[in-house]
Structures are given as C-alpha cells and as structure tokens.
Amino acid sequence: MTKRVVVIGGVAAGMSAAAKAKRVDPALEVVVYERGPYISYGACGMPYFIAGDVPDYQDLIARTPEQMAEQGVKVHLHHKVVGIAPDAHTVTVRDGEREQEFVQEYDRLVIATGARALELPLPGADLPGLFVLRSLVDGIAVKQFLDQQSPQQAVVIGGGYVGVEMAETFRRLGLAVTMVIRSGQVMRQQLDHDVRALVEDEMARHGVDVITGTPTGFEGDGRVEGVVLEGGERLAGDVVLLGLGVHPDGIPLAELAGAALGRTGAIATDGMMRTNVPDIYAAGDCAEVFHLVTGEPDYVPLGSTANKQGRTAGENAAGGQAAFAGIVGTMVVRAFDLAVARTGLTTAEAEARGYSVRGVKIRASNRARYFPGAAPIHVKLIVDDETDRLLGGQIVGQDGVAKRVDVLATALHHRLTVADLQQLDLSYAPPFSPVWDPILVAANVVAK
C-alpha cells in the first residue's frame, strides 16, 4: 500500500519537508495541510514590498499549489489540523471553505504549524491600523492600509528585527517614526550595548525618535489614532505596528498528541527533528533548535533555520537517515545605511552560562582606506578567556558586513579558537577589503 505524510502547514518549514519527502520517495503520497491562503513566499521580504522596492507582493511568493501538484504534493490551503490521535495515526482536519471537519489517516506525521507574532490584549487592539507583521496577509493589510489611508505619524511597538526593519520602512515613505521600547533599546536582545549604540545613532540620524515606554491601550474613533503609555501619556499615531517578537504556534495541538516541549516552551526534537511520538517530527519556528555554541537546545526563529530543519524532517520521514547539526544564531539586518549582524552568542548571553569572556570591538575600513566608497566598518568578537575558543560576533557597517559574518559563522561551527582565526587565508583587493581584513585585525586584537 502507498505510504502517506501528511505535514502541517506549509512556508519554510512545511513545503522544504513536502518537497524534500517526495524527492527521497516518489512513490510517497504526500499531503500538505495549510490553514492560510499561500503556501510558500519570502516572508523577510515583507517590508520590503511595504516599501514599494518589491513592486508586487506575488513576487514573494515562492511556490504555489498548482507548482507543487506537479511535483506529486497535494496542498490543501484553508485547512487546519485540530487534532492528532497519534495511535490511530489520524488527523482531524476542518475545511474552512466548506466548514466540515474529516479524519485524515498517515503513516508519519511533520508538524510544521511556524509561530505566532505576539500581541497585545490591551483596550483599543482590535482597532483598524494597528497590525502585526508576521504572514503575507499581514504584509498585504498593511500595504493596502499605507495606499488607502495615508497615514502620517507611525509608531512601532518593539525594539527587535521586525521593528527595525519597519521603522525604517515607515521613514522612506515619509511617516514621523516613534519606537516605544520598554527597556529604550534598540535590539537589546540581539546587541551588545557598544554595538548597539552604532544602530541607534543611524536611527536618531534618520529621525527615528526612541522612547522608553509601556502601551497600556490604545486610541481612537473608527480607526488607531494614538497609543497610551504606562503613566498616562499619550502618543499620537495613525499607524502602529507590533513588532514584540513571536512564539511557536500550534503547541496545544502538539501537545494533544502527547509531544513534550522543552525548556524554550517549543516543540522538543532530537537531531533527526523527530518528537519523542513515533512517526511524529516537527520543523521550523514551532521546533527547538541545537545550539552548537551552547550545546543546548534554544529557540531560533529564521527561516533560514526552518528551511534546514524541514529538509531533514523531510527526508526522515520518508525513511532517510538526515541530521540536522545545529545553528550558531547568525542574522543580518538593514538599518538605513548600515547592516547589522550577529552570529553565536552576544556578551551578556555567553556570562549568563558562565563563560569567562573576553571582548573587543574594532573599527576598520571596508575596503582599502584609497579606494573609492571605503567605510568604516565595526567588528565585535565574544570569546572564551579561558579557552580562546571564539564564542560570538557581532559587526556593522555599510557595505562587505555580511561576507565577513559568515566568515565568524563558519568558525562558530568548526569551534575555532583565536589563534584558528588569525590564520585564516581571506581575500583581499581594494575593492572589496584592505590587505588586512577587518576580520583579521580584530583576532589580532583580541589576541593581545
């Protein structure tokens, strides 16, 4: 008899599993479950087509339907899986189109359910003009609001990826910005406070105005006009985007089916993204992740991440022998004219597990200092006093910051150590990176 996988939900983690499990076996029947209306798309995009510099929002959209029927994937949009019954090896699906539930039969089941962007159940949330960013519907609403409605004075809600990224958005379509942060950082989460500092400066330099502050409701007759801060002041806003971060979704369902989370309150999986359910994996940003630096497990919601973790959910379930190896957390992120990244652990991050930590920060050139469009650029290395093992980065600038990112990631997975780091053969000419790579003169710093 045909075997059957069924995965819940589709984007990264979803069709990369689909895909990769008729690929491994194409005798499988694979179904695919998702509750939204697009299945696959480029989510990091969003504010990007916000910005107008992606003129279509169906240029996200990275698969569709029709496209994965002709590799042999059935999807099913509009349907949400309400339940799992693990010994009879059966979903519950409803069918929101034709508002019906059926059972479903598999024979390995992948959870790929994403995560939730957080809220705020304050009086006034429900109000027209204060969204979330987390779907391609999101993005949409969004967009449609900006062009129907002309907003003039936005105000973003959170300090993190997300918040960056649309506080910059609002700028260049020419809204007043206010970033309301409850600690007054910017990326506090992400950043040492020396690095950090670069990426406020940038904002306050293209007139983002941040603010300490607590919402406590929000205001306004018809549609958002302002948010409430703890204390009582008011903030004018005609627009407001939550951007407080997210939390893995679908866990009630994970539960029912008896799947044991982990400290991170995500779905607990072993390297080859199995739960401890037989014939049950789990994928993506509803799925912990190892940490090769930590050697434990951590929550890491990217979807360069869930992508990964879906592939080998994948190929295991239709009976590969996959492994997933870990991450070392490494992002980048535009902020006007800078980039900004990290990879492995931040400073406070390292002490808190009881590293005895060594930093510096540099600064340097991009490209030779003569060559034309030369800029300063910022490197931060985290390290092991004890070891010299390297345990994170950070680095900002204009131009050459993600190359060199990708240059401490590579060492975080191959536990390099100082001393590995000075050694290492990178490119050089002018135009790209002076003789001593930037990279390079912090080792070499941090050396002494």
The other form holds:
Protein chains: 2
Amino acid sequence: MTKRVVVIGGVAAGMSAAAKAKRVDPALEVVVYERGPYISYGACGMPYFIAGDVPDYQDLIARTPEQMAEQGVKVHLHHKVVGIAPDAHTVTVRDGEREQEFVQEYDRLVIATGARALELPLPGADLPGLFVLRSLVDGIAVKQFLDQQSPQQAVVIGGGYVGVEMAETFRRLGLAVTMVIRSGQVMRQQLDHDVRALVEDEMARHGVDVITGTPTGFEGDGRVEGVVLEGGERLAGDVVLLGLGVHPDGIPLAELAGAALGRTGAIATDGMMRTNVPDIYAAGDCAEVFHLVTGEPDYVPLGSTANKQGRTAGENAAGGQAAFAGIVGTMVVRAFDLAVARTGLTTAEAEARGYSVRGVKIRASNRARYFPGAAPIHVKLIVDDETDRLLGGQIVGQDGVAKRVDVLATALHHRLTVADLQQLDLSYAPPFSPVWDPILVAANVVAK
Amino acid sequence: MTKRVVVIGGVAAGMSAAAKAKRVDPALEVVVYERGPYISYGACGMPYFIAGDVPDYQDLIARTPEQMAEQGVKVHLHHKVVGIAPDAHTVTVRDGEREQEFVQEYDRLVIATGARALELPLPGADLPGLFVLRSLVDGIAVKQFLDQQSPQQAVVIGGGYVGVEMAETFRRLGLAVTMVIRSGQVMRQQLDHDVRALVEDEMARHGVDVITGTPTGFEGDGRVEGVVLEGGERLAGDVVLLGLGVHPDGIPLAELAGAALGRTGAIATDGMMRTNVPDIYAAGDCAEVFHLVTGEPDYVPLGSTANKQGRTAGENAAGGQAAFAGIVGTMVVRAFDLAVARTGLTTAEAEARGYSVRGVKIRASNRARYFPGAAPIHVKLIVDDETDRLLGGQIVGQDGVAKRVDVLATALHHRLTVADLQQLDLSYAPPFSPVWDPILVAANVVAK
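Compare with the form predicted alone: the form predicted together with a further copy of the same chain:
Whole complex next, starting from this chain.
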C-alpha cells in the first residue's frame, strides 16, 4: 500500500520536506496543504521586490504547484489544516475555496506552519497603510500600496533586520524614513554596542532618522497618517511597517496534536526533527532549533535553517535517518552600502550564559589596501577568556563580509580556539584580501 | 648585553620576522639585510600596478626603512649576506653601496631569502623586452618598458597564476596576448580539468590565445621580437613575460651554514621555523611548509604563508614559543571577471597520494537567483571515498569566491567530512547568497 506523507505549510521548510521525501522514496504519496495562495517563495527577497530590484513577485517563487506536481508532489493552496488526530493518523483540512472540510489520512506528518509577524494591538492598528512583512501576500500589499498611494513618509517600528532592510528600501524609493525603536538601538539583539554603532552611522548617513519610542496608537482619517508615541508625541507617517519580529505559527494546532513545545514556545524536536508524537515531525519557523554554541534549544527563525530542517524532516518522514545538528546563530543583512553579519553569541549573550569573555574589534581593509575599491572592514571576535574558545564574531563592511563570517561559523561548529583561528590558511590575492586576512588580524590581536 | 636578531631578506617573511621580534622583545637589536633596493612590498600587487590600477609602485610598499627605524628595526638596503658561520654566530655581509664586506654577530638568525623566478636559459634570453615578475624591481621594469616602448603583442610563457594575472594585465592595456604553455593547459597544477576549463573559457572570452608549445629561443634585433617554439614555429611578440614559477633563493648560503634542505629543495624547518642549525630559523619562500592535508612538507611559496612563517620565526627568535602548523594549499587568483580559488588537493594530487576520491562540481548562483547581479558560481568538492573526508575544493565565479573557499580551507584544517559540511550554518541573505549556499549544495550532492 502506498504510504502518504502530509506536509502542513508550503513555504521554506514545508516545500523542502515535501520535495526531499519524494526524492528519497518516489513511491510515496506526498501532499502539501498551504493555507495561502503561494508556495515556495523567497520571503527574504521581499524588501528587494518592493524596492524594484526584483521586477516581479513571481521571480521570488522558486517552484509553482504545477512544477511540484511534475515532481509528483501534490500541493493544495488555500487549504488550512485545522485539526490533527495523531491516534487515527488523520488531519482535518479546510478547503478555503470550496468552503468545505475533509479528513485526510497520513502515515507521516510534517508540521511546517512557519511564523507570524508580531502585530501591535493598538488603537488604529487596522488603518490602511499599516503593514507587516512576512508572507508574500504582505509583500505584494506593501508594493501595491506604495505604487498606488505614493506615501512620502515611512515609519518603521522595530530595529531588527526586517526593519533595517525596509528602512533601506523606503529610502531608496525616495521616502523620508523614521525608525521607532523601543531601545533606540538598531539590531540590539544581534550585535554588540560597538558594532551596532557602525550600522547606526550607516543608517544616519543615508538619512534614516532613528528615534527611541514606544507606539501607543496610530491615527489617520481612512488611512494611516501618524503614530502616537508614549508621552504623547505624534509622528507623521503615511506608511507604517511593523518589524517587531515573529513568533511561531500553528502552535495551537500542534498542541492539539499533543506536540510538546520547548521553553521558547516553539515546537520541540530532536535532531531528526521528530516531535514527541509518533510519526509527527516539525520543521522551520514553527520549531525550535538546537544552538550548538549555547548547547540549548533556541528559537531563531531563518530561511536557511528552515530549509535544512525541512530537508531533514522530509528525508526521515520518507524512512531515512538524517540528522540536523543545529545552528551557530549566523545571520547577515544588508544595510545600505554595508553588509552586517554575525555568528555565535554577542558579548551580552555570552555573559548572560556565565562566560567571562574578552573581545576585540579591529578595522582592516577588505582587499589589499592599495587595491582599487579597498574599503574598511570591521571584525569583532568574542572569546571565552578561560578556554580561548571562539564564542562569536561580527563583521561589518562593504564587500567580503558575508562569506568571511562563514569562516567564523565553521569555527564555531567545531569549537575552534583563537590559536586555531590564527593558523587558518585563508585565501589571499590583492583583489580579495590583504595578505593578513582581517579574520587573522583580529585573531592575532585577541590572542595577545 | 643586548641580544641581536639578524634577518636576511626584507620582504614578506623577513620583515614580518623583524617586526614581530622587536614587538616581542623591545630590548632586542633587530637588523635586516636586504640585498635589493626595497623592503616590505606587496609583490602580488605588481600586475595591478602594471595595469595602472595602483598608480605608484610606492603604494605597494607597506613600510619603508625609515618607518622600520621608528619601530627600532635597522634595515640595510643593498646589503647581501654572503656567508654564515654558525659556530661563530656571525654573518658576512657585502655592502653593495660602499662595495665592502663586514662581519656581523648574531644571537639568532632568520633566513628569509625568498624565491627566484625560473628563467629560460635559451638563445636570446637576454634580449630587452623579456621579463620575469618577482621583485618590485622586475615590476617597475615591466611597467617602464610598457610605458616607453608601447609593445603591441605580448607573449606570456607559463600558465600559472602569475601568467594568468599578467595575461589579464596585458589585455587590459590593449595588447594582443598569446600564452604559451607546455601542456596547453592553464593552471594545470592548481585545478581539476573541469574547473580549469572554466578559466580557459574566460581567457578565450577576453581574447587571450592559449597555445601548446615549448620555447627554444627568443629572437629580435636589439629587443625581443618573437619566440621560437619547438618544431620551429615563430611567434611574434614584442614583450615576453616568463611565468614559469619560482624556486627557493639563498639555498647555497643556507647549505653553507649547514641548514638541511627538504625533499623539495627548500630549507627544512620544524613548526617553530627552526632549521636544524641552532639559532637559525628560516621562513617564507626559501623554506618548506608543512601541508596539513598531505601530512608532508611541501614547497608552496605564497605571501600569506610567508607572513605567518616570518611572524612565527620572529617571535621565536625573540625567545617566544610560537608554532606554525602549516597550510592546506589555499590559493586565489583573479582571471578577468572571474575569481579562481582552490584549497586542499586537486583530484590528481589526491590520487597521486593513493586516495580513492569522488568529486562533484556543481553550478549554483552566488546570490539569490532573483537578486540583481546574481552570477553563476561553480563549486567542486573532492572527497576521500573511504572516509568521506573533504580533501580539496575549487571555486570559480564572480563575487563571493575567495572567502567561500576559506570555509573549505577551515574545514580542511579540522578534517571535516561531507556530513560536517552539510551541517554548516552559513550566512544567508539575498544580496549575498542563495538560501542554500553553493558550498552546501555541493556538499549535499557529493553526499549522495
């Protein structure tokens, strides 16, 4: 009898799981239920679609339901799974187009319900012109609003990476931009103070006004015209973007099925992406991920991780034995002319976990200093003062940032020390690096 | 009594050794004898100086003798060490300016005599217009010749990285370029066949004519006008660049001092850069280097390695206990619009060492495929088929090559397997990488 793998959710983790399961066992029936109108899209590309770099939202879509069908994966759009009966091995699905529900049996189930953007339940929060940026539907809506309403003054609420990317996008489209951040600090969670300052300088240099504030409401006549802040200040803004982070989606569904949540509130899994419920896997932004540096489960929803988790879940749902070890906290974001990357722990994160750390931040050149286009690059290393083990790194600069941080990420995976870093035989040629790569410079300094 | 460290050679390794020794022990007297007119220059930048990217040769000079003097290091230009008496702890130095010799005592000696370009002792090899590119003097001479003689037709002999860089430089300056390579293959030693083909396509696309041939002489009336090849073919060329590789320099001097050479013909050292002669260290392009992948001493003269060896020798000459573990064979070169990088072993190198290998070469995108400027990137992984350990990697593409190969280099240092590579938490954002970094794509494919 043909076995059936059912996947709930058709974006990064879900579609990776479905495609991998079918590849591992072509005899499987693989069915995906996606409650929205799109699957398999690169949500991280939305700021660049909105900015006009990517001309068509369809460019963001890696695979259509038709393409998946050719691979033998059945995708159902506008289908929301509303119930899971783990003993019966069935899911209840609401078909949003036909407005009807049906029950589907599964042999293995992958929960890949993703995450939802945090919203602000404040007066006026339903005014047109107020957006989050999470699904492709959100992205298309923002783009349409900008095209049709031509707003002049954007307010970005929140200083995380979506906020930073959208501040850039709005500026490039010619809007005035104010970022309202509770702490007043851009990427406070992700970066050390001294590194963050470089990003804030770049934002200021490009005309982004970063202010400290907490919204208490939104006002406007038929569409948003401003944000009210704690203390009563009113901030004009005819488009407002909430970049407050996300939380896992589909959690009540998972709980109904008996799936245990972790301390973070996301679904707990083992390294094979199994939940505690037999034959039910979870992957992507609804699930926790093991953090190899802290040694604890964490909630770090990112597309790269979702794809790895999905692939692992899909392989195992198809009878394989794949394992996903976990992450080291790598992230990169573009902020105007800068790439801003981090991996591992920040100083604050390391100290909160009881480490006594020392850090250095060095400024070097991304190429041989005499080479045309050579630009400053800043490397911060955070080291366990007791063992000399690398705990984290942050790199900010123009070219050559994202993939340099990957050297540090690789180092974190294998618990390298400063002495190990100093030995690395990193590539050198004047167009690409100084003879001492900035990572080696930093390692040599922090070794002292 | 003040101790004295004498360093023979003032370029990469020598100057690193001198500067480091002085920093470690400021009470030391540190003396450098450099037989040429310049110290501390970035020889690798010469193709870009000749091309005009770097306006002045002085831009290539990191530190002048005056700047070294401020740091307390005495540099003597035009001083050639002609003898070493290890028992007496003295060197005999010929002062080329005053035309006199003197004897200098040392407590510790660092031999950093570098390498010499291989020449072709053929008829006509002394014709003006024939160049090697090794020292800054060479670079200045080539530049001057191009400026004053305006040659139209360059012949590059040899297909290594200097040949490739100079072929690019000549083309960019508007010259016709023929590369004559004995094997007819560009970077044959450094790359696998399928990767090399990408570089050869790029050379062809930019009008470089690569031919198979072995020069038997040079002809010309007062300056070079052509190259005679085996078989009698005559190749017109009014500037000829020999890029045939290098061999260690200063070897007779080292042998006179009793320093043992390795199997490669370069000076043998231990991990502290000590030769077999008490108080004599060797570093840089005159010395061997331990290859961490093969587990054997090797001869791989590169500026990045020379600097690390010099720094190690300097620290130890000053009484420290530094160790340099060795290299993994990382190299990157620009070939027109491509960056070409390798690390570890090629397939041929691995097979020659008895490994049974499997390899994959994948083509991916260097950024999210929908992101403006996304370009193909090719990643080849070479794996020990028995243990699944990574043995080597080659990457070719536009952006994002050099520092991606460094992830593989880091992996080689720590003997990672394919499964380890698949787990890596590499940075992702659309401007910098697809959601599956090309390295992960290659690892996933080679894992199958």
